[in-house]
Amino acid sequence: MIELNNVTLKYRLLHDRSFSLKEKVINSLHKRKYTEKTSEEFLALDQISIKISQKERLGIIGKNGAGKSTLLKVISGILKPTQGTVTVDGMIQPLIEIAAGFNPEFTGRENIYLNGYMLGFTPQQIKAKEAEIIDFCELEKFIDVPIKYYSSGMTVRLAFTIATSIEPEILLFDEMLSAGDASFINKAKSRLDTLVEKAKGVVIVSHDLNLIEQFCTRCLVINAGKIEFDGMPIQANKFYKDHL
């Protein structure tokens, strides 16, 4: 379904060498030197090679900055690797930063249509799904209120429901339930189960080790852009707790 061969991704980090007069005086008093480097290379992914088979539910865990979300973006095609190849058999729907496309001045209903367009729905398709989306996210009383007045949990509920109204072949998730309340998370997991049954497979990044253990059939532990462990979720969680 998905195959990565020696995938490497490098960033060039630029250093800002501009300083205010106040900073120059403080640095002079403390005998601090300005940085000599104007830029440096950062290895976000380091020779990643994996194969993800059809119907697998792959979890990816690791500390912040380990490269989890970067790997997901490379698989989805959002980022292009510096070296290596990515082969995907199937239509991918990356559910990454799913609330990023919301307009805070628009109401929840207006954002349903805005995000529906962005996901490739026609107006007729969005209209057909509108009532189901509103009902599932439980925002009937607030659906015509601008989302700038929504709590983070309300925003996530709406974004998740819109994003999972599609039925792609391959689903990619990145921490999309981190701000949801407990009752909605259970409801969302059931919805994901239904989606995955219809899809070829799923790849999910999460800090919720219980979610990974319950939902996934395989798990990668990523550290400093490298795969440190690849195996069953229970063993992956233990490795993560013991070694990272």
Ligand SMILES: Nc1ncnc2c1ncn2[C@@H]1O[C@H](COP(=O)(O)OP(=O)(O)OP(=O)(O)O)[C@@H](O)[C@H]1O
The other form holds:
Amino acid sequence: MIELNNVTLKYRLLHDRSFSLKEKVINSLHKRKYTEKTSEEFLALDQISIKISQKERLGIIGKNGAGKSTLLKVISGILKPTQGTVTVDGMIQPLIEIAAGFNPEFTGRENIYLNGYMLGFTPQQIKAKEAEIIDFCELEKFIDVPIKYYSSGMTVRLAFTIATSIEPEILLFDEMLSAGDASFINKAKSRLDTLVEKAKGVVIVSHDLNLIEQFCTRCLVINAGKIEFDGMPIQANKFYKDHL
Amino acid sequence: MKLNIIKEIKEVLKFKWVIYSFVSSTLKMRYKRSVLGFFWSLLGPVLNYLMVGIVFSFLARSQMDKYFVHMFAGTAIFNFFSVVTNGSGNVFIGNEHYIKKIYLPKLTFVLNLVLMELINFIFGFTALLLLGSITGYLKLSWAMLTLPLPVLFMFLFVVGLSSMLGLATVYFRDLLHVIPILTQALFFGTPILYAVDMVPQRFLFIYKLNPLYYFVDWFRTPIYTGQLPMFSTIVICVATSLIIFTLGLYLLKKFENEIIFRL
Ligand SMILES: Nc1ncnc2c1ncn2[C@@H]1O[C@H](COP(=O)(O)OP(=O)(O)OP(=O)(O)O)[C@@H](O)[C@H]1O
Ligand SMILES: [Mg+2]
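Starting from the form predicted alone, produce the coordinates for the form predicted in complex with this ligand.
Next comes the full complex, and the chain you just saw is listed first.
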């Protein structure tokens, strides 16, 4: 289903990300190589190998900066690994953070369409879901307002609803409910339940250990780009609390 | 590395609705908050042409209405080129938040820009064409039916060019400031406000190194004279645009996975 083989990902850490022409000219005048500046690399994923089989629901936990989001980006194809191979069998959703496809200048409704298109829908398909989406996120009054005027919770509601109204074969979620209020989170969890039931594979990144225990059948603990633990969610949570 | 243009185009066509949504919403946004909306996009150029026309027809001592047509046709196509080129530095760095979080073919961002400006250009140009023919400045002719061709090749040319410039700007941010200066220089270096025959013979070869010279000529001749341009003009435009288009797609393919690490 999803297979990662020795995946390594290095970010370049540039203090000043692009070189100005001036710098380049000065550097070359001084015959300085600029490798000294570019060569600062950061190993975000260090030889990760995992196999996620059909119907497995994988949770990923770990500290801030451990490499969880990076791992999801590699799985979804947003980042190409520096080394190693990624094989994904099945239709995967091309975004990992639910509000990623939003344009703050567009209205809620326009964003439903924009996001739907990014996820591979046609206008007819989105039109068929539009009413249900607006109804579920309870934003009727604000749907024709640019989302830059939404509160962060409202944005999360809309984004979550859109992301869960598509049904890709493989679901990837990174911190999906972080700003919703309690009543919405409950509603969202039951919606997630049905979605997860239907999906062929699920990968969830979250700091909410309860959520992971509730939804996942397997859990990885990631630290500094390496898999430190791989097993049952309950044990993973215990390992995480004890060791990290 | 091999480039399969058909495959690249198919890949980006999977996201045609994304492009549609970007273009239509951005166009709507551009005009929404102003009272006259779309008419500003027409009124602006009209006032501009009027001012430049009055000043330059005086300086160039040429016949006013003839001059207007010459200038209007040249400026219209050149403006399409220059708004796209000036925006191209931002196609990737300005879309950082999408590139980092969603998988979209990088060509999508280029097409968003080019298509939006293409539509702007077509609407604006058509409206001015009608205005010109109603007021009698312009004579419509059969040759004008061929105008979609230079526009098509100009389109391919700027898609390739802005792919390259967008990519280059990811590496050298200075280009954001350099590109508008260059397009401005190119504007004065292309016979638009003045006629080709006003250029001294010995400088002519420099002019002829400029691809815009040919594109402007191809687009302007049917409007200005009601005839088709020289065959060589057309050949040069077609060849240049195909080369730049292919090269742009090739470089994009080669570097597209690097972009995200440089934003
Ligand atoms: N674009 C980037 N350029 C350079 N370094 C990056 C980039 N993105 C992430 N990193 C680094 O890679 C490491 C892993 O980041 P990542 O976003 O995967 O962490 P995470 O596990 O998702 O953390 P969090 O729990 O805070 O979301 C961090 O140390 C971060 O500084
Ligand atoms: Mg993260």
